[in-house]
Every structure is written in structure tokens, then in C-alpha cells.
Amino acid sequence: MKSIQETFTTPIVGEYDVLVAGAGPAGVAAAVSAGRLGVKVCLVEQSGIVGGVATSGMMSHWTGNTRGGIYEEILDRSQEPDKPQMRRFINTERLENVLLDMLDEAHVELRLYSFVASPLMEAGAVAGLIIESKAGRQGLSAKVVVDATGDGDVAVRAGAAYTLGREGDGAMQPMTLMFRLGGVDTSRAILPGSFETTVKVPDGEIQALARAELPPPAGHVLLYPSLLPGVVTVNMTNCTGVDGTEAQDLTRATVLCRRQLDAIVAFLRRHAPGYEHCYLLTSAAQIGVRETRHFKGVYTLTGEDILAARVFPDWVVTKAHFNFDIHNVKGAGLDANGCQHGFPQARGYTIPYGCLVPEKLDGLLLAGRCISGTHQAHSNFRVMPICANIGQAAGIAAALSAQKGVLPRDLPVSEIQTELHKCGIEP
């Protein structure tokens, strides 16, 4: 492979206490939480929208749950006042504005349209970010950096240890492009909300029909109500065998999922009550990537920890609850190792601070789906409510570390927990 030698002189254009990379639910939560503690914070995001998969990814609703903390604050501030029963469903335009308000109130400097090119390193520790934008290549220095990119783009370039996909073969959950249908008769519309939901329609059972008729690897039916009249959100496109850390795979997944849209609309018109006159209204600007890198932290959360509802002494996220939502790595539907309706643990679980701290890399905290966990555990904590509260913990820890001049790994967890108590989070 040919290569070229590049030499840069990069200006440092900002100095901060805390830098957050990635403005999805975890990143926004981290930035807001750090800013509320009075430190100087900057949030860097490659797109022109905050909210990540919740907004540009056009998610239908907040899947999974936690109690207390910034997730519930986001729900309270973004819900439609006249539709309290649909509190967890997302109006993407309203949510984006709420998140922008929260960032502004916390005095967070926001840099959109800015890609993270690499970490800024000093003495083997992360000391900031090198970013690329229309303004060119620029440096931002920080006392602590939070990687909330989803894929751990900062951590991997800083040399943090990780594994890719599931143990054994590295296979990763498929990608999905969410979209919305208009023209739905919602008084009659079927709304199967999980892979295990079966619905009888005049021509048979809807999931069986989808497996028989939709172009593989599509082949399941997931339909969700929206806050807009006559509109349903659809989670039915599917692309397997792709790696979300490779631009060409992201391109291939986006193209393939877009080519499935017409077939899915035609299928629903043909078989689904209430969808006889539906039409494609809009699709997400960002494809949904479920799984890529799992970083090696001071502690690695396991599926057994979740099933046992472990309360760790160094907890920073509590009352997290979901299931093992492992999408089939080879096709449509639920993976053989997944478990939805039959998930046996209803009490929730905690996530320890050690999952946010890279095993050997200083100056950096992990937030969101790239924290230290196994493939099975990740399928539970990767959902947005849990990621938001992971981000809150990371932001608080980063701010306290910056204020006290200590490495994040040396910060007493009791001090993080004291701040979390103030936010309504209890073990």
C-alpha cells in the first residue's frame, strides 16, 4: 500500500477542563453534567445535530429504562404536555431543542460539524483532541476527555485495549436505518413492538409473512406509534456482516437499507391492517449502529452481573433495566443468544465506575455503548436511557477530576456518588 508522510503544525484553539467527543445521549449527558459543576466544557460532534441516534437516527422511543438522573429529566422536558401516556416516545425536533437548551444552560461550548481526527497525547495520557472541520485541523486541550463516540474513536486512537464484536468470532449486531410512514390509519394499525410479538392478519401471521417475502436480511416487523397523527416509525431495514468502524461498511449498510424501503412499504400495504395507503414520509440521516468496540476497563460488566442484579460498591449507574436485545448477526429477528419477553431479571442492575475507566490509559473516560462489557452485557446497556445515565456519571467524574487535579482512576468513587445522590440516583 502506498503512503505519504504528512507534517502538521496544528494551532490550539481552545483550552478546557472537560472535552466530550460525541453528542449522542451519553455525550450530551456528560457535557451537561460536567458543565453544571462549574467547569469549562466543550462538546464536539461530527454532525450538525445533537442527540445522535435519538434524533438524527430517528429512534421511535427510549428503549430500556433507568430511574433517577438525567434520563428522567430529559423525558420530563421533552414529553408532549397533552400526551403523558406517550412520555417515552420521541418527537425528534422537540428533543433536539431540549438538548440544546440543556447544553446552553450548562454553559457548554458546542462544536458541531467537527470530526475527531486523533487524541492529543502528553506523556502517554490523553490531554485533548485534534479535530478536523471546514476551518481545517485544530487542537483542543483538556484536563479530562470523555469518549462518547459510540465506537470509542478517541480511545482506540489513544491505544486503549478493546475487542470487536462478540467473543469468539467478532460478529457484530446488524445495522438499521429507521424511517417513518405517513398515511397510516392508526385506529386500525398493527404495532408489533418486538421480535417475539406475533400478530394474525388476514393473510397469515405477520412475522412469518415478513420472513417469507421481504428481501433478506430484512424479514421482521417492528412498528411503533409516534406523536404525530397518521405516522408510524418503522424498524425493519437490516444489514448484517458489517463493521461500524469501517466507512465503506457504513456506506454499504446505508445503501442496502435504503434499497429495502420500497419493498417494506409495499409489504405493509399488502398485508398490514391500517397500512393500506401508507407512504414513505422520511428516513433517518444516520444509520443505527448497535455494536462495534468493547473497551477493556478496570472492570468488565458481564451478562451474569446483570442477571444477578449486582449492586457494585463503586456503582455510578443504578436501576438499569432492559433485556438481552441481541439482533440476529446473520439475518432477521432475534439472535439465539438474545432474550426479550422471557428475560428473567426485573429488578435492574448497577454499572460500576471501573467500566468507564480504561484499564491502562489515563486522561480519558468512556461513556455510552463503548464502556467495558461483554457482548451479552452490551446488548442490555447499549440502549439510550442507560447510556444517558452512564454519560451523566462520566461527566460528573470528569468535572471532579479536573477540579481536584487528579486522574479519573484516582478519584474517590464516593465523591461521584455524592453528586449522583443530588441528582436523585440511589443504589
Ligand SMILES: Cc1cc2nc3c(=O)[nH]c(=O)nc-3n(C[C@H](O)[C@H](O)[C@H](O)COP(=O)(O)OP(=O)(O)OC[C@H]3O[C@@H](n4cnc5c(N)ncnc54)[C@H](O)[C@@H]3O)c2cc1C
Contents of the next structure:
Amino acid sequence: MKSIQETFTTPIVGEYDVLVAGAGPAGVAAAVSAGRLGVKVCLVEQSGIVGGVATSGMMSHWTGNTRGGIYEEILDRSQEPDKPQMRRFINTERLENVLLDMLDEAHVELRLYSFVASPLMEAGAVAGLIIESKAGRQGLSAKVVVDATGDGDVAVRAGAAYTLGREGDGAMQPMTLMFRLGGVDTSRAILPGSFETTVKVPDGEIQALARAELPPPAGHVLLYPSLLPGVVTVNMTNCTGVDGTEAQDLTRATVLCRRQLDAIVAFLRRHAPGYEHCYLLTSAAQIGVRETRHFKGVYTLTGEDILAARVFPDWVVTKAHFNFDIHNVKGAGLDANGCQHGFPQARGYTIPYGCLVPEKLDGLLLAGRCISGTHQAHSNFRVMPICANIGQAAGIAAALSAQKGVLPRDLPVSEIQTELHKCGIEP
Ligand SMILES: Cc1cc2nc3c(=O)[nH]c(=O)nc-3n(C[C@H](O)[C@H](O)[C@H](O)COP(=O)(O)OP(=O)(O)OC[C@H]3O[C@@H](n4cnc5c(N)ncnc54)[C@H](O)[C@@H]3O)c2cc1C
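Could you drop in the structure for the form predicted in complex with this ligand? We only have the form predicted alone so far.
Every component of the complex follows; first up is the chain already shown.
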């Protein structure tokens, strides 16, 4: 492969206590939580939208749960006052504005349209970020950086150890372009919300019809109500065998999922009661990536920890609950290792601080879906309520580290827990 040598002089255009990379549920929660502790915070996001998959990915609803903390606060502030029973369903426009308000109130400086190209390193530790934008290449320095990019773009370029996808073969969960249908008769519409939900329709059973008629690897039916009249959110496009850390794979997945849209709309019109006159209303700005890198932390959360509902003494996320939502890595539906209905553990589990601290790298905390966990554990903690509360813990830890001048790995966890208690989080 040909290569060229590039030499840059990069201006440092900002100095902060805490820098957060990525404005998804984890990054926003981290930035707000750090800002509330009075430190100088900047949140850097490649797109023009805050909320990550929750907004630019056109997400239907918050699944799984935690108790207390910033997730509950986001729900309280973003719900439609006259529809309390729809509290977990997302109006993406409203959610984005609520997140912007929360950032503003916490005095977080926001830099949208800024891609984090690499970490700024000093003496082997992360000491800031190098960003690329319309203004060129610029440096931002910080006492502590939180990597909430989903893929761990900062951590990987700083040399943190990681594995890609599933242990053994590196297979990753499929990607999906979410979209919305208008013109649905919601008084009659079927809404199968999991792979294991079967629905009898005049022509047969809807999941079986989808497997037989949709262009593979599409082939399942996942439909969710929305807060808008006649509108349903659809999680049915599917692209397997792609790596979300490769731009060419992201491109391929986006094009393939877009090509499935017309067939899915036609299928629903043909077979699904309530969808006879539906039409494609809008699709997500970003392809949804479920899984990429899993970093090696001081501790790696496992599926066994989740099944045992383990309460770690150094907990920073508590009462986390969901299932093993592993989408089939080779086709439609649920993977053989996944478990949705009948998930055997109804009690919540905890996530220890060690999952947020890279095993060997200093100056950096991980937040959101890229923390240290196995493929199976990740399929559970990757949902947005849990990612938001991971972000809250990371933001508090980053702020305390910056204030006290200690490395994140040397911060006594009891100090993070004291702050989390104040936010209503109990083990
Ligand atoms: C198709 C799909 C359906 C899902 N369904 C649900 C559901 O129903 N309910 C649920 O609770 N969860 C669902 N999830 C899971 C959930 O949405 C994600 O796992 C969660 O949003 C992860 O949060 P995060 O903050 O870690 O990352 P993300 O939401 O991915 O946010 C990461 C942010 O970082 C930014 N970023 C990335 N790289 C860079 C960079 N180098 N520089 C600057 N910015 C960068 C991105 O633009 C993005 O805004 C779904 C996920 C997918 C993909």
C-alpha cells in the first residue's frame, strides 16, 4: 500500500477540565453530569445533532431500565404531558431540544460538526482531543477525556486494548436504518415489538411471511407506536457482516438498508392490518450500529455477572435491567445466543467502575456501549437507559478526577458513589 508522510502544526483552541467525545445518550449524560459539578466541560460531536442513536438514529423508545439518575430525568423532561403511558417512546425533535437545554443549564460548551480524529497525547496518557472540522485541524486540551463515541475512537487511537465483536470470530450484530411510516390506521395496526412476538394476519403469521417474502437479510417484523398520529417507527431493515469501524462498510450498510425500504413498505401494505395505506415518511439520518469494539478495562463485565444480578462493591450503575438482545449475526431475527422473552433474571445488576477505566491507559474514561464487557454482556448494557447512566457515572468521575488532580483510576469509588447517591442512585 502506498503511503505519504504528513506533518502538521495544530493550534490548541481550547483548554478544559473535561472533554467528552460523542453526544449520544452516554456523552450527553457525561457532559451534563460533569458540568453540574462546576468544572469546565466541552462536548464534541461529529454530526449536527445531539442524542446519537436516540435522535439521529430515529429510535422508537427507551428499552431496558435503571432506577434513578439521569435516565429518569431525561424521561421526565422529554415525555408528552398528556401521554404519560407513552413515557418511554421518543419524539426525537422534543428529545433533542431537552438534551440541548440540559447541556446549556450545565454550562457545557458544545462543538457540533467536529470529528474527533485522534487523542492528544502527553507522556503516554490522553491529554485532549484533535478534532477536524470546516475550520481545519484543531487541538483541545483537557485534564480528563471521556470517550462516548460508541466505537471508542479515542481509546483505539490512544492504543487501548480491545476486541472487535463476538469472542472467537469477531462477528458483530447487524446494522439497521430505522424509519417511520405515515398513514397507518393505528386503531387497527399490529405492533409486534420483539422477534418472538407472532401475530396471526389474514395471510398467515406475520414473522413467517416476513422470513419468506422480504429480501434477505431483512426478514423480521418489529413495529413500534409513536407519539405522532398515524405514525409507526420501523426496525426492519437489516445488514449483516459489516464492521461499523470501516467507512466503506457503513456506506454499504446504508445503501443496502435503503434498498430494502420499498419492499418493506409494500410487504406491510400487503399483509399487515392497519398498514394498507401506509407510506415511507422519513428515515434516520444515520445508519444504526449496534456493536463494534469492546475495550479491555480494569474489569470486564460478563453475561454471568448479569445473570447473577451481581452487586459489585465499586458499583457506578445500579438496577440495570434488560435481556440478551443479540440480533442474528447471519440473517434476520434473534441470534441463537440471544434471549428476549423469558429472560431469566428479573432483578437488576450493577456495573463496576472498573468497566469504565481502560486497563492500561490513563487520562481517559469509557462511557456507553464501548465500555469493557463481553459480546453477551454488551447486548444487555448497550440499551439507552443503561448507557445514559454509565455516562452519568463517567462524567462525575471525570469531574472529580479533574478537580482533585488525580488519575481516574486512582479516584476512590466511594467519592463517585457519594455524588451518585445525591442523584437518587442506590445499589
Ligand atoms: C438500530 C438500533 C436499534 C436500537 N433500538 C434500541 C431501542 O429500542 N431502545 C434502546 O434503549 N436502545 C436501542 N438501541 C441501542 C442504543 O441506541 C445504543 O446502543 C445507544 O444509543 C448507545 O449510546 P452511546 O451514547 O454509547 O452511543 P451512540 O448513541 O452511538 O452515540 C455516539 C455519538 O458519538 C458520535 N461520534 C462517534 N464517533 C465520533 C467521532 N470520532 N467524533 C465525534 N463524534 C463521534 C456519534 O455521531 C454519536 O452522536 C438500538 C441501537 C440500534 C443501532
